[in-house]
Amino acid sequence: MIQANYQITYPHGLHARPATMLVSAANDYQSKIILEYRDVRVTAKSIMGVLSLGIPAQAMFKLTFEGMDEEAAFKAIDQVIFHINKLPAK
């Protein structure tokens, strides 16, 4: 199991476009990927679950990866979050 804490610095938070990027990447892996924010846990493979958390800019959240491809999933999601934080603010 791998656990990592992240912060979204993208000014609009984890809204539809960045959430879709995250969910799309998560669905490429068999491992269970859980996103936790304010003591609420959802699967990172569900767009509705991720959006329901309403993660704003500058908020900290935790991701947990568990499964046979957890290392690859962690590396891929880590890169996705890096790219989300580099999205241009419109």
Contents of the next structure:
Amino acid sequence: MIQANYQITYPHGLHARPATMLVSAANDYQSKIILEYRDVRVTAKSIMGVLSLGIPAQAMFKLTFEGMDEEAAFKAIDQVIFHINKLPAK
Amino acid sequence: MGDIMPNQLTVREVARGMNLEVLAGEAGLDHVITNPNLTKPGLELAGLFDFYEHNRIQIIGSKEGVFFKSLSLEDQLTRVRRLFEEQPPAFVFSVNVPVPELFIGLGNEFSIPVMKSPYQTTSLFGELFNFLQSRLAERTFMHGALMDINGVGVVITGQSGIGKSEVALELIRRGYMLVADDMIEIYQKERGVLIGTAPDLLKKYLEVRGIGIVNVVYMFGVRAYRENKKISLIVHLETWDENKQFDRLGLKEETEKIFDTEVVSMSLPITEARNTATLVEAAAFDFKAKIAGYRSAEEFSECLNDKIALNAKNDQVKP
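Same protein, the form predicted together with its partner chain this time rather than the form predicted on its own?
Expanding to the full complex; the earlier chain stays at the top.
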């Protein structure tokens, strides 16, 4: 199991577009990927679940990876969040 | 989309389509019309032929009829003969205008049809122009099915064997109307308005693998079929592809261009677990809601913004 804490610095927070990027990357892996924010845990593979958290910019959240390809999943998601934080603000 | 076919329209087809009574010049009924515009030869009857638009159908309304009668016999003879000499495709009189013997004689002499319309001049102009324009418009073909789903003209496309006809069959069963299956003939009535219809031979027929050719009118009744429909939405059925990104929230709107018209289009990934007819139906309803001004995806996006803002505020209070 891998655990990591993240922060979205993209000014609109984890809104539709970044959430879609995160979820589609998560769906490339078999591992269970859990996103936790303010004590609520959702699977990172469901768009509606991720959006329901309404994660704002600068907030801390936790990602947990568990499964055969957890290492690869962690690396990929880490990259995606790096990209999200580089997105130009609308 | 298929090849664009050139269109040929004969005077005979116009006469049949517009319920025109042929009074003279029947030998010219197979002449081809290429120009959808119409003209009233008022100036020409007054003796001015510089602007004579002889490649158009000539309309004689009550004004021209009365003016003709006011001319001297000599002017009548020379001017009307000149109208015929330039070989216009046809003359059409509106309902209240008595057709002078001179036109009948010249129509037969020059083999130019002289016809009478059941309409008054203004409606004749409108109806005939619409008829000519729709029949002379360029046509293109698209592989797919066209359905009228609660007033929304939906084109269902996708590769062969993906189940377009089966979806059409299920939608007909739910009370919607089939316009075309397999081949859709499309023309642009005007910029922004695309009309789809079935090629003559295929009208009313649906081909379902394993069952064969089905006449939907015979099977489901007249309510299951409609002659033509404005195309509003294109739905591409696609096999589920792990690597392909489909629009998850519906915030983006894609369009496809046919002639000069942009049509909203979307891709629907299908699997055995997804009821494709229900999905197509939902897409049509969502489109209708958008036309009515309601956008669920945008409303959701607004709510999400509020939630994010609220969380941000709470985070500041209690980090």
